[in-house]
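Below you'll find only one chain, the form predicted on its own, shown as structure tokens.
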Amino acid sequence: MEFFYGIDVVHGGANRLPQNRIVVGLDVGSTKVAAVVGEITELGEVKITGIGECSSNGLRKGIIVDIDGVARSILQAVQSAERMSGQKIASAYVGVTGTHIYSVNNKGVVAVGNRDGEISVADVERAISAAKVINLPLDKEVLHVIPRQYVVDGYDGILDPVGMVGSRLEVEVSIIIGASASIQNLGKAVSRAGLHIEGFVLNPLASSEAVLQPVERDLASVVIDIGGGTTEISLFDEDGLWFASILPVGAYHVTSDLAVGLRIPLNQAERIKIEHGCVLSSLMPEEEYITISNVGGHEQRKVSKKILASIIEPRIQEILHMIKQEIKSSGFKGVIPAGVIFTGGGCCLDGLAELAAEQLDMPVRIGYPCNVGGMIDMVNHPRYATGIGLIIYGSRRMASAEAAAVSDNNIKGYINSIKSWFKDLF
């Protein structure tokens, strides 16, 4: 477990620098495994070099089910990452997903250790550390421990409490846990790739670092990734972590919900899904159709684009108030100005955007991937928005780390001048 002030504790992973300032987001879904390679500059910006991706196999709503399944399809995607970026990928920082997680928010008090009455890093390290007290079940773990604000005598909404002065500091935190035996099914599963993990993240943690803007970051907000086989959410505050859930329901129902229904095969009822899917079976003519296969392939058909649309609505509308539910059980009870964003592979869906700010009463957008450079016209798709949040955040962790080298170099060198300058005067 390790500490990055300011940012969260983190499981998984030493304080080591990556070489060439490469960082390799894994983003290891039901439907798919992507491999995001980006190049942190001097300026800290992030530019991605390169992208692989192929089906997954092994996971069933984000729960491993076969591990060597799972690490020849990792294998599969870094290898085109590597091809593509040209960089050899040895670690990488991976998400994790799956309804085995959930979030709990709890408080830690400790004195201020000071006598001068500053509060230190060492203090707000033991602040946290309380925090973290909480009964756990024997088959789970922490993830994260993300502190969301720091109350100094009573004097709330405290982002850095370091330098101040008080005799009492508290910090509210946001912990994520997960089931241990999955975590550590998707850690042998990437060990089995080859690839060295630099940390465990929560996919939608990583998913808010790519698409929220900084005002919505300020104001309350909700970050919806529908992804192949689960619907993660993220409830933010404050620019805290408030609230995390993930439902066991996602765009693969949707596919199945088709196949099913129109009698075809998963993976024309996927094609037809991407190329034709649309959520409000009234904003369809009954006079446009597209042709379709039978089982087998032997016999052709014509249906009306607004029977598709009548199929797909009512799952979606399903996972709509799964989701609505998920936000009103979350304990919060301030408004959400900001509204929702959707992002993820399964949040294209045409008329999406509509039914949802209808159904859940709130502003909606659809979040694609921002603040980074290079390649982003082979990114720029909320499909990717995990893979490259996880770049994000390993960006973040690697501009602590070398703040923290360039501190420990400062202490040392300062220590040695005042030993040559004890020397030069005895």
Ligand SMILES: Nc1ncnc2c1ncn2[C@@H]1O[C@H](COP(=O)(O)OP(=O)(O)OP(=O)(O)O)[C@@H](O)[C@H]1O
The other form holds:
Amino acid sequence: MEFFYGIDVVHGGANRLPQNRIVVGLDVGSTKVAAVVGEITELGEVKITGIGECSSNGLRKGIIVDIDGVARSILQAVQSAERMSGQKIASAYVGVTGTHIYSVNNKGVVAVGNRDGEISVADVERAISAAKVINLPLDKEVLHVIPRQYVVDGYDGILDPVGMVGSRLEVEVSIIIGASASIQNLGKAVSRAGLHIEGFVLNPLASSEAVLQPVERDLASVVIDIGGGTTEISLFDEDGLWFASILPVGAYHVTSDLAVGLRIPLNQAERIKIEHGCVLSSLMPEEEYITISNVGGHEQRKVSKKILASIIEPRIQEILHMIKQEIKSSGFKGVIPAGVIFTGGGCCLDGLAELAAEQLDMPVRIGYPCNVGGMIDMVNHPRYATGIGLIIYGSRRMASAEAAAVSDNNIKGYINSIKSWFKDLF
Ligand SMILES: Nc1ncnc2c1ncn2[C@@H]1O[C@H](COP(=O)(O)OP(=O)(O)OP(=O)(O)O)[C@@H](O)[C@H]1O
Ligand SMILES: [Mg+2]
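Taking the form predicted on its own as the starting point, write out the structure of the form predicted in complex with the named molecule.
The complete assembly is shown below, putting the previous chain first.
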């Protein structure tokens, strides 16, 4: 199994270059499994060439409860992506989610090794190794170590300290930790579907790759992916990822509230939610009705859209309240000028952005996948943000691995590839 350790990205990739320039993102979600195929052009742009999707079996709140069920869903999604793209899929970048995931910010400090005071790659690696030293429970493992910034002799905000002169090097990192068992179970399901894992990537990190605009990366922002069973939060400041967290609630809870509240089957509740769901009951007219049938399907009734919204609104308010608490608990003290970017299928409910702006007291927009070309019409929906983000992440990794391989004996090339990776990423 291969994990991303921030700066180690280049080491891993240089040893095993992909045979072609096809990248596949595998989003194993609570409601759907999506396999998205992308091609990296010579100019380094990402073109979507296919997507396969299958409803998800064997996941609850982002956690695998039936490995074979998940493997079957993955296989179906992959086969359908193969048919659409005309590409044989052998490997994928796999998104990881679940409430077991948390982030820790840490620092590493080292004395610069060279007598002339010039900071080397080895110094940077030692600083990152020092920053990685944290109390890790036995059942957890590190998923990512992401350098946020370097500080040389007290001067902060440095992206690449290699070649600079100084005596003391500090690095600030964001460490993403997850439960080993959950990650291994996901790995097993992917392997049983016959795929090699290019790397595990934190879902919210992937989603943010797909929806954040460059200008938002330069400011503090929060990306929130409301899926079926989870709500994934990632908070970025101008130095990169500050905090990540996953809540065990999602848009499925709205469906289930409607099913219970209106006494209708889940599939009908899901359809009604997508067709008529709105989170602002005050805006809905009393006199607009929809027709529903009871669980047995024998009886039909009329329900006003206002009633629908009054069932949906408290659940969304609760999720927004949890998000607010989570942002507060992150310890982030600064302002968030770029505001909140909502993505994931659950953010498509009418009125969600308006209610969120009011409740979170921040600018809010809905994030559709961007930063890619090709068959974007096929994936132009917030629910594909993770799958597309995985491809963008993978393409960056591929680019830095290729750059490192080309200048294998040239240490400067290696440094540049690290530099461009982190400059581009955040
Ligand atoms: N147009 C829409 N309007 C309202 N809700 C929608 C719409 N489209 C999708 N959804 C909801 O989005 C949810 C699925 O979102 P998504 O595909 O992002 O979840 P997932 O990735 O499978 O789950 P998770 O991220 O929690 O593991 C479902 O609950 C679905 O009802
Ligand atoms: Mg999801």
